[in-house]
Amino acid sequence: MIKVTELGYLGFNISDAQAWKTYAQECVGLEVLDEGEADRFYLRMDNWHHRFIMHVGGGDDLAYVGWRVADGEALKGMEKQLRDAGVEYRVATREEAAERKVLGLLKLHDPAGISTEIFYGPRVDEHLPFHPGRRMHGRFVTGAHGVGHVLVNCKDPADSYRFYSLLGLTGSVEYHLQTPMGVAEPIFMHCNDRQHSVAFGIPGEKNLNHLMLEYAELDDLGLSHDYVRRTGIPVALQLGKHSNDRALTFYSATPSGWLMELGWGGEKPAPQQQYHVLDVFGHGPEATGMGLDVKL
């Protein structure tokens, strides 16, 4: 079975370019790549030319997830898989992998139209080494591991494992979670040493309800926490430490509303299937409203 190596990059729909290219920078530590086209601008985060493509215009919304194979002959064995499953695709044009500064990809969409991208080739930059926004102790944590994790929206929890499943992705229910409207069982799900690449099973009004981003250093998720509580961004859930994978998050709001977890110590995902109940500690709810007020 050809299975995907990690979460690769993403694009995203926004609104508000100046105020984006400041969160990023000042807040988060992304370094900031203009290279002149109008409708777009993208952020580094590592060597690779960009993690996230900054689609300028509205919509404020995930755009398309990018998940990386290894090279062009996993790409074919993973257009195979797809056709064998059912699961629609076309191959992209040399112009659209172009786009994605990538050598080949496939477009499809996963079961609640979150349009998904796979690619082999990422155009790596070695030349123009990362240089964080703002002054960081360390490193974000990448490479085998991958931009960090989402969690998606979906309509049918069962219909998006399935397809998860489809691109080598395993994992489980890790959560009971008690909820105004009844216990949410949230599915995460991995690819590589990341605890997961992927989640899903929390609705929402967007297709993102939240991207996690990890810190090598425990000093530069104190930085960013400094300037989320100096500034007034709204935090959705204050600092704490999950049960699944150990690390120790906050969630608050990004310009475009949907919520940016930023982490310090992740662990390896567990060799057998286990859930829990609640958190080490923390992650109280603060703000509401925005998409996550559930401990997560």
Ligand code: MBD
Contents of the next structure:
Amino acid sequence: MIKVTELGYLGFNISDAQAWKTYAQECVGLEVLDEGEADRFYLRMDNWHHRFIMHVGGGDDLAYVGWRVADGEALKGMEKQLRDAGVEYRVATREEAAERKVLGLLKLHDPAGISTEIFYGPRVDEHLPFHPGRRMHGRFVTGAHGVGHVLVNCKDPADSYRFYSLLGLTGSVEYHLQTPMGVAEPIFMHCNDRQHSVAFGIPGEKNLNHLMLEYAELDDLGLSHDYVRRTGIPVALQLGKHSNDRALTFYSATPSGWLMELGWGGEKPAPQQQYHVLDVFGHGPEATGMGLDVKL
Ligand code: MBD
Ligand code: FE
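Cool, the form predicted alone is there; where's the form predicted together with the ligand?
So here's everything in the complex, that chain up top.
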């Protein structure tokens, strides 16, 4: 079976380019790469040409998710896997691959309608070392761990589970959580040593509930947290430690309204499935109505 190896890149539709550039650099520490294209700019978190493509023009939601496979042979294998399972996909043109700055990709949709791309061969700019947008003590945890994780919308958890399993991710329900609408049973799935690269099962309107990025150094999480508090960015869940990946994180608003989960200290997936009903500590609720009114 062919398996995706990492959450490789993400595309976003945004309305306020300037707010995003300031936020990405000053709060998060991402590098802004503007190549003079009127409709987009890029955000970097390591030596890849980009990890995020920011499409300016509204929408303020996740536009597409890029999952990496090892090479061109793996992409052919993935095609066969999708075909045998009856999942619709399309092989992207050379122009479309060039637009993403990868050697090749497939385009398809997850069961909730989220645009999904499976690619190989990203452009890695070793000649252009990552230059953080603000002072950083360390770097982002990427490499074999990929970008981070996304909590995406889903219509039917069983359908989404089947789809992401077909891509080679594994996981299970890892929490039974109290929400105003009753108990939620979110599913967390991994494809490498990052405890999860995708999660779903918390109801919402947008494609994206939150994006999680991980710092290698605790002090960088502290700098982001100070910035959020100093500038009054709404915090949905205060600092706390998750039971599944043991990461210390907090959730605050991005200029697009969806949440950014910034964190440190994530651990590997557990070797066997288990579930939790509460986090280790913290994650107290603060600003409500941001899509994450859960009792962690
Ligand atoms: C996570 O990263 C998360 O977002 C939730 C809701 C629970 C556990 C880990
Ligand atoms: Fe998360």
